[in-house]
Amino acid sequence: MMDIQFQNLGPAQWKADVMLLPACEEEALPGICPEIDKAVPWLTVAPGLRDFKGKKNELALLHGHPDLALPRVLAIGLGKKEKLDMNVLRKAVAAGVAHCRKRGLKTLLLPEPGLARLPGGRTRLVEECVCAALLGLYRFSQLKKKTDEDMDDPSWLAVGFDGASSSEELQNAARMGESSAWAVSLARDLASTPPNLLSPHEMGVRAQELSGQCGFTCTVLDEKALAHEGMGGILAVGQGSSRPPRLVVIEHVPDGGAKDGPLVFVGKGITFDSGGICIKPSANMDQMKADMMGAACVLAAVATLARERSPRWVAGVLACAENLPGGGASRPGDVVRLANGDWVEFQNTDAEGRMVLADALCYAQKRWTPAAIVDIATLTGACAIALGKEIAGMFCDDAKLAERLRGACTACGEPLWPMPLWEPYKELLKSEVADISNMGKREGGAITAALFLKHFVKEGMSWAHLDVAGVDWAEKTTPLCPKGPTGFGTRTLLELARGGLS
């Protein structure tokens, strides 16, 4: 990952191969701010300056003398100022940094005084631009041989301060952006890993490795421990595979001990989902390696909070299994007993995520007295049909927790939309032979799935369910994400923990 540095002594001391300069339409270059004019006085006579219009997605690399401390400016178009928002800025910075990589530029400068004129607040602008710059360089290349066409990432990006503005708060904001990008990249790496290389057992191994690197605790429950805990749901989902399920339990307790109950994240970790006996269509089934995105987000968030030495007590439960139609696989009509003692009828083996999550929710409430529980899962195609490919569904009856989640997702650009936990639909989960069925009707499928999970949450528990099906996979490359797993939800969990619940 590109290094993040600081240049604190003002414009006269700024130095890099290129300065990144986001600009809106009809905004004068130079003239954006005095500090930038001092740093690149040659900009007034730069060839090509008059051709730059500031339109959205426009990039113009402007050249000064090669021996100057700042010999280039990359002007990055933001479009009309009245339509500018943080997401436009994120994409613009990400595109600019990726362009620098294509041109072989190794050292980049982002002038904080130039950002300060934009709406959003100085600390948030610095944090989001640093995070976007790093995510704009993300690629999953661990399993590819490097070719001559593969350009190396820039060595570093420096945030340039005017001297007076180089506060510790702004530098901390840059580090927060760097940390967030590390978390999202980790989640993407995990979800991009082919399923033959990332089994439930391997998820536990990765978590244990990260626990040693980042300073959190990790316990892995194997199939014997799962049976001892009465987790018939996760065992039933995994019994069609030769690679048995695992429950990965991670926890960060802050220095000085914990005060309130933990904020607990629960993630669906189906390392490959064929649908089981109710097998999925073959088209795009390769994308089902990312059906463990919820667990990847939880692991990345807890690991990052531990690295940051967060003052918040957080825990994560990763419910990991592989859903295959082997000879021992669960059948439609099977009835299994879950960790709370209730019997559940399998009406559809492709509704497996709610089964593993239900056991994980029961485990979390048994082990801790949580301040709140947030589960995250690629749970239902119905949610993707309802909300499309850019918005995730949020199910939460706790107004305070829902408001915190809305604030967290808005701050980091991961939109959530409140969905109803419509109690009358519980009738659709009735079973003739068991306490509850794992499947309702096709209509309202995201709601009945959420109601199934709610069945396993104790009365009065502050709980939210995030259905990230649809937003977990980018169908085409964007400035912030290549085609493939997105890591959506990681930053929302981080923001929730960083901001607290009170």
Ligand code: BES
Second form
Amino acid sequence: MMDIQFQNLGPAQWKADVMLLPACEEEALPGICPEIDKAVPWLTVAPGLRDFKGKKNELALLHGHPDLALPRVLAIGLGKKEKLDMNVLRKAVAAGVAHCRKRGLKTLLLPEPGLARLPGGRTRLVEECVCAALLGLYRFSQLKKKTDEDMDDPSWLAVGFDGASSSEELQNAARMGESSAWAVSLARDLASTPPNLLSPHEMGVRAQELSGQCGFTCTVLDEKALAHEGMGGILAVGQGSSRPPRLVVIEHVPDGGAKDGPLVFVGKGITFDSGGICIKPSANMDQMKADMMGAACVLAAVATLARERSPRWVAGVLACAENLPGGGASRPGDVVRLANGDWVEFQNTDAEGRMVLADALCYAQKRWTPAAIVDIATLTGACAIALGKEIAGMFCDDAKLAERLRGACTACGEPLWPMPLWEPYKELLKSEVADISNMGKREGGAITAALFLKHFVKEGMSWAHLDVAGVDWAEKTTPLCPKGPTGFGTRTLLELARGGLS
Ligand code: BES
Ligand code: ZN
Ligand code: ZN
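Alternative state: the form predicted in complex with this ligand, after the form predicted on its own:
Next comes the full complex, and the chain you just saw is listed first.
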């Protein structure tokens, strides 16, 4: 990842191949702030300056004398001032940094005094800009030979400070932004990895590796241990594949011991969802490699919190299985016993996520006394139909937790929308032969899926369910995310844990 550095001694000392300068339509480039005028006095006479209008998506590379400490300015249009928000800024910075890579520019400077004029608060602005700069460079390139067109990432981005005020708080904010980008990149890498290369077993291996690097604990339950725990759901989902399921349990206990209960994240980790015997249509079936994105987000969030030495006790349960229609696969009509002792009828083998999550939720409540549980899952096509490709569904009856999640998701640009846990629909999950069925009706499919999960959550437990089907996969490339898995939800989980619960 591009290195994040700091230049503390004020504008006269700033030095880099290029200075990034986001500006609105209403702003004249020289005169944005005295520090910038001091750092690049040549900007007033730069040829091409007047061509820059500050429109959204506009980029203009302006040149001073090549021997100067700051020989270039990349002006980045933000559009109209009254429409400016953090999302616009994030995209602009990401596009700017990607443009620098394309131009082969190696060292970048982001002047903090230039950000301070924008709405959002100084620390937040620094955090978000650093995160966006790194995500603007993200690509999944592990499985491709490098070609001549593939430019290397810039070596560093420095945040430039005015030299007068203490910048410790702002430096911490930059480190947080860097850490968040690392998390999102990790989640994207995992979800992008082809399903032949990322089995449930491999998810366990990756978690083990990360636990060593980041300093959290990791236990992997194999099929024997799952049987011992009575986890008939995850076993039934995985039995059509020659690659058996795994429950990956990770935990970060803060230095000085744990108070209260842990915040527990539960992630759906279907490494490939063919639908099983109720097989999916072949169009876009490859995208079902990302059906483990919930688990990827959880792993990335917990690893990052451990790396940050977060003061919060957090744990994660990754429910990993491969849903294939092999000879041993579960059939519609099969009835299996889940970890809480309830019998569940498989009405549809493509509704596999809730089966693995139900076992994982039971496990989490047995193993800890959680302060709260948040599960995240690419659970239903119905949620994608209801909310589209940019907003995820949030099901939560605990007003306090819901409010914290809303706050967390808004801060980091991962919009969640409240959805109802409408009890009367529980009727739709009645089974003729078992305690509960794994499928309701087509209508309200996201709600019945959430109610199914709720069935396995103890009364009074603070719990939220995030349905990220739809938002998990970007249809087209944007400055902050290339086409493919998005890692949506990673930042919300991080933000929730960083913000505290009480
Ligand atoms: N993994 C899918 C949901 C999904 C769909 C995720 C589109 C991302 C994009 C899930 O396992 C599934 O197949 N759900 C079924 C449930 C139905 C059979 C009750 C669905 O949504 O159709
Ligand atoms: Zn499915
Ligand atoms: Zn699925």
